[in-house]
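One chain comes next, on its own, written out as C-alpha cells in the form predicted alone.
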Amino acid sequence: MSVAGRRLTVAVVYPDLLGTYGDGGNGMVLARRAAWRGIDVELLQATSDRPLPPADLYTIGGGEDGPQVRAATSLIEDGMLAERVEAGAVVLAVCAGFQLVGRTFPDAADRPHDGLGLLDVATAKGNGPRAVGELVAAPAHDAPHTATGDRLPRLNGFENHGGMTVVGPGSRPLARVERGVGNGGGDGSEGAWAGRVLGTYLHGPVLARNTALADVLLGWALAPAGSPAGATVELEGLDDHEELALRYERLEAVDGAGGTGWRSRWARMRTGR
C-alpha cells in the first residue's frame, strides 16, 4: 500500500510542561521518517496555553512532578486527547507522560492524582533508589509487531524516574527488562500498551534509538480509517545506517562488549559484506 502523498499530523503535547528530557525529539523523528517516505506531514508544538489540536499521532514527554499534575489536569479538562484516541489516533507517552495516561499517578508529596485512563496502569512512588541509567528491554512476545510480522528488536534508552508502575489487565507490558529498572513493579516489565496507545520509561529520545518502534507507530497512524486497533501498513524501508550505528554503540556499551565492534558492523552494513 503506497503512503506517498498521504497527510499526517504529529503533535508534541505540552512541550512547555513536559519537555525536561528532550522527548520532543520523538515528534521530530516521526515527522522526518514520514516526510522521507513522501508523506505530507505537519509537526505541531501543542503548548499548554491553547486547546489541544486534532492530530493523527501525539507524543507526550517527561517532566517534573508539578508540571506533570498540571498537564494531566489540563488534558482531562480539554478532552481532545481522549476523543482523538477513541477515533483512532496514536499516542506515544514517555516517563511522566506514561504515568499520566494511566489511571493514577503520585505528585511530589505522594498524593494520588487521576490520570487520563488511556492505559490500564497505576503508578506510585518507588521504595528504592531512583531509577537512573541505561535501560535495555526485550519486547514481550505479544508486543506490537512490524507490518511484516517481525518482532521488534531489543529496545534501549535512558531511564530517570522514581515511579513504580503496575500494569493492569486492560493493558499489556511492552517489554521485559534485561538491564535497568523499567516499570519497577516487581514483574520485570517495561512500558505498556493497549490499542494504539504505547507508554515507556525510555528516553533518548526513544524513537531516535529505536527506529523500528517509530515505524510501528507510523504504520498505526497511517492505517485506513476505521481499521481495528493493531492494524498497520507496510512502509518503504529507509537507509538507517547512522541510526543503527548509534543503536549498536549504546547496546554494546551497556552489554559491556566495549571496543569498536559496532563500527565494524556498521561498515559491513554499508558495504553489504
Ligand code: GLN
Given for the second form:
Amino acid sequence: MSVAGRRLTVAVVYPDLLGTYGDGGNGMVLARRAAWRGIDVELLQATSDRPLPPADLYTIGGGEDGPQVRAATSLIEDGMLAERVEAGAVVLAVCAGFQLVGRTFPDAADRPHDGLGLLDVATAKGNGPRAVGELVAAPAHDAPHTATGDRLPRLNGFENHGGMTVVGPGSRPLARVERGVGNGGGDGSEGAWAGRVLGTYLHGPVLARNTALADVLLGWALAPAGSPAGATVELEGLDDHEELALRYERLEAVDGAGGTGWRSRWARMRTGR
Ligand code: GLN
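Please supply the coordinates for the form predicted together with glutamine, as a counterpart to the form predicted alone shown previously.
Okay, now the whole complex, with that chain kicking things off.
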C-alpha cells in the first residue's frame, strides 16, 4: 500500500516537563522517517500549558519525579490522550512516560500516584541503587514484529530510573533484558505493550538507536482507520547506514571486543541484528 501523500500528526507530549533525557528526539525520528516516505507529516511540541492537541502518534519522554506527577495529573484532567488511544492513536512512552501511562507510580517521597491506566503496569520505588547505564534487551517472541513479519532486532539504549515496574496480565512484556536492569520487577523483562501503546525504559533516543521499532510505530499509525490493533503497513526501506553505525557502536561498547570484530559487525549490519 502506498503511503505517499497520507497525512500524519506526531505530538511530543509535554517537552517542558518530560524533556530531561532527550526523548523528544523520538518525535523527530518518527517525523523524518515519515517525511522520507512522502507522508505529509506535522510534528507538534505539545507543551503542558495548553490542552493536548489531537494526534495520530504521541511520544512521551522521561523526567524527574516532580514534573512526572504534574504531567500525569494534567494528562488525566485533560482527557485527550485517553480519548485518542481509544480511537486508535499510537503511544510511545519512555521511562517517566512509561510509568505514568501505567496504573500507579511513586513520587519523590514514595507516595503512590495514579497513572493513566493505558498499560497494565505498576511502578514502585526500587530497594537497590538507581538503575543507570546501557540497556540491551531481546524482543519477546510475542512482541510486535515488523510489517514483513520479522522479529525486531535487539533493542538498545540507556536507562536512568529509580522506579521498578511490574507488568500485569493486561499488558505484555516487550523484551527480555540481556544487559542492564529494565523493568526491574524480578522477571527479567523490559518495557510493556498493549494494543498500540508501547512503554520502555530505553532512552537514546530509543528510536534513533532502534529504527526498526520506529517503523513498527509508524506502520501502526498508518494502518487504515478502523483496523484492529497490530494492523500495520509495509513501508519503503530507507538508507539507515548512519543509524546502524550508531547502533553497532553502542552495542559493541556493551558487548566488548570479544566476537564483535568487523566481520560480525558487517554481518549484523546487513541483517539489521
Ligand atoms: N522519575 C522516574 C524514576 O526515577 C523516571 C526517571 C526517568 O524518566 N528517567 O523512576
